[in-house]
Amino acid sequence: MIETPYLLFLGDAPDQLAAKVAQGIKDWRPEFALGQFRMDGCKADMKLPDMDLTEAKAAGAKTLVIGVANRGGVISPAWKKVLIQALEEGFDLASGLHNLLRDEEDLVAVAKACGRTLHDVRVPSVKYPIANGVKRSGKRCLAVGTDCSVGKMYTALAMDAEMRAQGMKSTFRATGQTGILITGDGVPLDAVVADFMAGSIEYLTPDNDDDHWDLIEGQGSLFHVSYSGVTMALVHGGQPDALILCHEPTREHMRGLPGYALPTLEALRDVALTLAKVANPDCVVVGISVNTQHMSEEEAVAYLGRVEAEMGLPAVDPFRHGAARLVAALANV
């Protein structure tokens, strides 16, 4: 069990999006987010109190959580100095990076000497099966995106919260490090051996009541050449009954790929639905979730209206305006 509250480590994040782990914790578990630690040159800001390690310890923080999701998931030498000092000052460390804390000999040695714990949440804890494609009871909704980091997790969390508020049966199913840190459970999908990825999602979303919905946290994008594999595992292993299309309209190119433009929502709809029907011929696209954080309210409302008219589907920003219309779209599935 990871002890709370957290001091969120933003390191030297080059932009706000690079600190999406910290952002997710701050937005969905604000009671855990005591403060933030930023190094020189950090371009991210959670609008939390800036604290050094001594201040955070005095305020009651128990765990320093690495809130940065950088390309490749690596721990830099500059970070290492802070992490070692944090252990020495009595913090546990938690990380969702591919670069595991337990593989860093100096961190392991200091943690042992100080009696502290290293939490690597991106490590599979179950021997997952190979997917069998057998239809399961219950219902499943998957968010798929035109790009990485466009709001797929926020969409699923917002829908789950709305469904629970309405007294519906639903469960948010975390598939990445941020979701796992928010909920305390899930599958670290991109750390699962490829042959078992789809099977891990079958395991995560088992048979359930006929009126129960699993809201599956999306990962990557079918159109992102770096991370499309995890998306395919979700599409086939999740056997979704419903798809939500997710988009961030202000991007000039795909995340980390300046030579690639974002696909259209029509292209996402057609490709994702075709692939989803392989595992579930009854799958349908029910709505569109648009991340409008970089738009004014007027711009957002106008854009959502245009998308809805063009696509013939409810288009909302569930974090800004609520997820009720997306939830309502599930009623006929």
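Not measured: the values here are computed from a predicted model. Positions refer to the first chain, counted from 1. Heads up, when I say rigid core I mean the largest set of C-alphas that superpose within 1.5 Å between the two forms. First, how it differs from the form predicted in complex with another copy of the chain.
Look at Thr292, Ile288, Leu157, Val121: the residue sitting at the hinge between these two forms, where one rigid part turns on the other, is Val121. Fitting C-alpha atoms of each rigid part between these two forms shows the smaller part swung round by 40° relative to the larger.
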The other form holds:
Protein chains: 2
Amino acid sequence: MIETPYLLFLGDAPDQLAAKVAQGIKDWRPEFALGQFRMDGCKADMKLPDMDLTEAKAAGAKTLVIGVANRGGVISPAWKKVLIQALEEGFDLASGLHNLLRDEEDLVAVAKACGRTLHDVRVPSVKYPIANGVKRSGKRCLAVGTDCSVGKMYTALAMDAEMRAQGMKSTFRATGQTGILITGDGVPLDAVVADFMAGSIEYLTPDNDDDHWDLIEGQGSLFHVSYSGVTMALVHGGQPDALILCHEPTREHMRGLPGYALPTLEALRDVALTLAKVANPDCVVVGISVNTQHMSEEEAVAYLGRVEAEMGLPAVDPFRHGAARLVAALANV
Amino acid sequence: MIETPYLLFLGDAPDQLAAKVAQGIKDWRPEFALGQFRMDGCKADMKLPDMDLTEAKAAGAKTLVIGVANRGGVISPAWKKVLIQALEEGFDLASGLHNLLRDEEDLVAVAKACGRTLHDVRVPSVKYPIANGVKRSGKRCLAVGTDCSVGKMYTALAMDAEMRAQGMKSTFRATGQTGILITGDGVPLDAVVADFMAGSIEYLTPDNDDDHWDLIEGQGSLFHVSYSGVTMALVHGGQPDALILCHEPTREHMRGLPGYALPTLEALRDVALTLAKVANPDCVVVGISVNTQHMSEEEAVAYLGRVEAEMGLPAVDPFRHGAARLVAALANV
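Okay, that was the form predicted alone. Show me the form predicted in complex with another copy of the chain next.
Every chain and every other molecule in the complex is listed next, the one we just looked at coming first.
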């Protein structure tokens, strides 16, 4: 569990896209995003108050979150100086970088001397159990995709935000590094050892109030041969009561797999629901989330209308039109 | 890759069952099983020549394989003495124990001093790639089960043995600790990190002659919620051309999961084939392997006849009746 609120470290980000982790935190947990720390030459701007470490500390920030991708997989000396100073001033550090904070000897030494914590969210920090399949109380919704990177995390975050706004009980359950940094907690599923994958998701989504919904962040796709095992563990470990099908209609082949066509939404529905019913016979598919970013508004609306008619389920792009109809579809579950 | 042939260490095995790894090696790779090493009080007997370390070395043994489960998860002082002496006399050590050889400081020190290797087959020793899904040459057969521990490894080993006997080109590809110790090579799939599971199976079953068959050892079940992600990685990473369905008809619930009924063979066929076709559109289900150990011969024959008629596929218990009909079914693939 990462302590909040955060000071977002944007470093020397070459552009706005390089700081997409910071953007995610600002968009979805603005209450965690007290301010931003930008170095000389930083080209990203979250439109948050610029703060130095002392100002952020005084404002109550607990953790400096690296909200930017580093270049070349190296934590530069310029970054290092800020990170060390942050530890000295009493911040924990949190990072989703491939190269780990814990592999930097100087950071480890200073963190130890100052009694601070280094959070590398790419690495599991919990000894997860093997899944036991026991039915848990509360409700769970899982987004499953025709492919990787079609908007599953966005869909779950948007539904969670809508449910909170409506006063419903919900929790977004992060299963990837960006989601973990946004919420401060979660399971880095792609780094979990095979035998414990499903168990890690049971651990992440424990018993809860009967009217509470976990919105579980999806990973991969049952149809993506590189990562389908990870998705399978979410379907069985998550015991979803409701599935949302996620799709990006303009993609020409599966991400990173030339020659592999995307499945149809019907094929995804049939396979995902069959498998989900193993863990939860009452599971239903409640809606479809379409990422229409490469379509005009007119194209998007026409496409969504067609899918909705064909599938007999609400079909929306939560980025364009909000997640209210997907949330409404949960009411019958 | 573990050097063969082996001296099989049976230690102080309390009964024959405790030495099932040694039994597997003796049954399936008798040419690797030069002799057995038994300590005082050993109740297991592989009907192999009893050898001390010097005799085994003279006979050409390269590796002392721990063919017995230890009690209480501790490598006892009595065992330790033999293991250290084996290293000193020039043997490598190989083990599938939960507690690792590499965690024993004295073994590590002696192995280093003597230039010997400690093989802990529960732990991956290779940095596996992420699966790329590229079609490979040669043929692959995967056994998938309605449940865990229904005879998938046995089926693949029996088919491999039958194919070798017929002069066909085949390789058993181990994905679990016992299989790895039997053959000296393989992937400990349940210990691989999630993102690399399917890639480890691509690595294990590379391009081969067009008329060569990999018999891939199955793991878990698509219907077992604790391990289904592991199975999924085999289905997609293995790109099977042929599936064998494995079943144990007397089981009352999924192994370790009270309340979870076993799927029907039809349900397994439909789900496994649908998913396998994602990676290999030409995949077919060729036969059914039934573990009838809890049935009389008469019951078994009647059951197999019924399944064969219902499913329209050869249904055999390879332990009772051999694997020849399953191998014959591969001819049409």
